[in-house]
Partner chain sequence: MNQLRTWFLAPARLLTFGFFLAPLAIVVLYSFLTRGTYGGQGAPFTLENYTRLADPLYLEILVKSFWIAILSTAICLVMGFPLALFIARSGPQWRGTWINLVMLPFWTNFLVRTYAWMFLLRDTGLINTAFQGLGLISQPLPLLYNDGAVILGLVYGYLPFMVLPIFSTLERQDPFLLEAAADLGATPWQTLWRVTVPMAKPGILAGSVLVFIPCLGAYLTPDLMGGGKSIMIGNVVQQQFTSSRDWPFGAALSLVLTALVMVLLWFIMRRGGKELI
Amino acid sequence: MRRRTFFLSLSGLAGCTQNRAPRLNVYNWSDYIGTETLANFEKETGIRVHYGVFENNEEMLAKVFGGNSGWDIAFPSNYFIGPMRESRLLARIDRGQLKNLGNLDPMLAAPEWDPRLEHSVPYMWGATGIVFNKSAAGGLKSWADLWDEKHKGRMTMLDDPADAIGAALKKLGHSINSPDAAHLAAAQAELLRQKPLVRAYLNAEARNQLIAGDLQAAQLWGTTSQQAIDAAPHLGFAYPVEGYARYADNAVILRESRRLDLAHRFIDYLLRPDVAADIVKDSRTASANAAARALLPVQVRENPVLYPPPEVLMRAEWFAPLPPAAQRLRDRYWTEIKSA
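Would you pass me the chain only, in the form predicted alone?
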């Protein structure tokens, strides 16, 4: 199943013309909200939420880049905050309207991509690793394991240039954020060599295939992997020994929004510990909210997939934006990989 955007039906649009309650348009990743989060917000505030989902950062950016998308709030990953700010897509955050901002985890209270939280508020964080069928694939520990012929046709890589090329870069001993043309060319060569083994480049869709036993292994985000593991205990997970990518998804208010007060109210609601904890319980994500983590059951807050221990987290590297020339080169290499 792809992360898909939900649009109001024609009948829903007709009904909206009669409903004068204020409406907020929220654009988020799939499987990234609690089952009752939106309904409870609407009940508490009287604000209607039109909620849509996207599958990757590129899809989100393509939708909002023109500045007339209709969305008020979006949730880009950390390495998209700088480029979106420079493109004047983001409104300034009014910290005075966010009374729950102090609940953030100290490691995300002044993040390198937005130290003063002027344009973004951390929502969830995570990292990319390998999920695998323990009985069919054994215990995978490194990116190099995904180049093993025994997984041919039963393995997927993420449909994401930063993640897929990042894995190849790490396999070669380089930074996931390397702008070096030679490093990027070598990573492309690695992925082209691997491609005959890859069943498909998939994101969240790999989860159901893993649960069904159709896949032996997949490069996948920790949060999506945990959702699969919850449904299929035969699955295991590893953060590769070579190192791996770490990301944070952030709530932003789009500059095009004319509902700034409503947007701040929704973000502050998400920062409430009880709300954030319920989202984690339902979606199996790693919250940026330290106060929420304290409310979670011990088996969740100490889950090593969602919250890697310090010695594992030391191997992680935050995604960062590339210089424009390197970004164009990586995008070109990714297009060539996909079309090869």
Contents of the next structure:
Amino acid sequence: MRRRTFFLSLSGLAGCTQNRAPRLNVYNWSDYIGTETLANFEKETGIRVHYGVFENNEEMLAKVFGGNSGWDIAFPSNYFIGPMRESRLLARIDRGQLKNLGNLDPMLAAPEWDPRLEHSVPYMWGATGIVFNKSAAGGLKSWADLWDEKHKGRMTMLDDPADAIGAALKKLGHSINSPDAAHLAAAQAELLRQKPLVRAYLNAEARNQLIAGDLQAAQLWGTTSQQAIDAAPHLGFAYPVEGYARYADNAVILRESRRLDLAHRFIDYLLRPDVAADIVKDSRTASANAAARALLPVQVRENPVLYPPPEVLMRAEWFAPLPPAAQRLRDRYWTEIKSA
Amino acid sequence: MNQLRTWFLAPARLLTFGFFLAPLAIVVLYSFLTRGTYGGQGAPFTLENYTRLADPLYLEILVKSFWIAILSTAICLVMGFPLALFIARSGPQWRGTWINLVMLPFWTNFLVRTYAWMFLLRDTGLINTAFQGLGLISQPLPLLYNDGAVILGLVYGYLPFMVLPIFSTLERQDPFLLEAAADLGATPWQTLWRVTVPMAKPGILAGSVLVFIPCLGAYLTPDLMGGGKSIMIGNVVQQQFTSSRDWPFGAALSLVLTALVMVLLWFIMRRGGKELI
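Switch over from the form predicted alone to the form predicted in complex with its partner chain, please.
So here's everything in the complex, that chain up top.
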């Protein structure tokens, strides 16, 4: 009997705290936050954060698509903002509540996918390039170098239709987002020609094999490449001369959220320079926050892989969503490439 | 009595309905829907997801998946039968130990074990490093990221499912039958082919089915050990639910795969697998 009363009072207590502290549900990419960020936010504001992670945009979209996922804030990539907005999944951002918005990098203050930041606030960004073993492969400069016989069996491409086909499109001088059937067919032919040279289609797994020395070259994201370079100084990196793809991940408030004020407070907190700087120190990614960048050590903020200089950035092209018919064609070509 | 029966069967019925039939019904429904512009699915109802399957691209991948599954099953049989025979014929004090050793890998997650194989087979992995150290090869052998690696991974993963059913049929075999065969002048080979193997047939069939079906639908092994270079039908299904965001087509693909397996099972049972049931 006494034990029962004890448990009853315990559950009552738990109920109390749950009611008192407001709770915010945040759904972000894995490894995309500082170790202390959430604890500090809770301490400062008294708002509890329920934090969950996803591994790719499709997984996130599948969860929130129904409109009753329970999440308040999510972090889609830029090419998912348009589709999510048109699917009426996004709430409007009230700029008046974001006093730190001015800290954003000017290149991301009016992005092409949401020029007035009505539904999204840029958080991190990154790009795809080539990482290579300086001693074994020499210096690589262009996508065309990944078609060189001398890398046969020692080179990987990303296991992702947008990135792999995008590289072939760039090699041919087309846009990374070209919906043109003839362009896509030509890009497919390039990748089929390249396949005998490709060791495998790998994503993050390529990092370990670059460090171990199994690979001479790989198409890889800048942030992942930088992690490999940190561990193995014999690796080098290049953003290809033909141009390359760039993406940005953005904070959005879901339309289903009933905690718009809390959500704005959280996003504004992430925009604070000290907070954003702590996040990139832990996650080793490129922040969309220019004021935060100024707080980073000089070798980080001038790292050419994470923060390429302006003349290199000029060659970058943002990923954009394809029209459905072109997306279907690209997926089909990708299936053909992988099964060839 | 009858009421008791109802109650005892209730959990099984609930499980069958809630975790098998209801989800399957949702998959069937989805397979007739149209893909939304940005993912999701909705009206109108359509057969297009099924007509798309007639595309030679998917047929080729399906045929290749069957070949890989058949080959893996055959290798499992060739390796598993002697092993099962050995365990069944070893003394009772050893049997438990051998069976436990066969089951031992299940104590570790399959994904972890697959990564362990990748570490062994890599260019700078244990096998290549050892061979190079011994001077047997000058260049690392391409052990990973090909069909051979996929089959190796499948055989490794599903071999116990072949060994256990064969063992259980051989264990029950009456040793006097072997003596009788020998007394009647049969050589050991003849005894094996004409006495032991026919009696083990239900185990062989059950083992083959248990290995073949997961091999046919495999997606983890071809993805990791094949490096995405030689995909099987399971990978195509997975791709529809992820990067392609085409759930209706993915649902249709997986249903066709299920139907093919069911037809195959029905055929096997008709052809003399009645002992299976």
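Just so you know, these numbers come straight off a predicted model, no measurement behind them. Numbering follows the first chain given and starts at 1.
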item	value
Hinge residue among Trp125, Leu270, Asp160, His151 (rigid parts rotating between the two forms)	Trp125
Degrees turned by the smaller rigid body between the two forms, as judged from C-alpha superposition	17
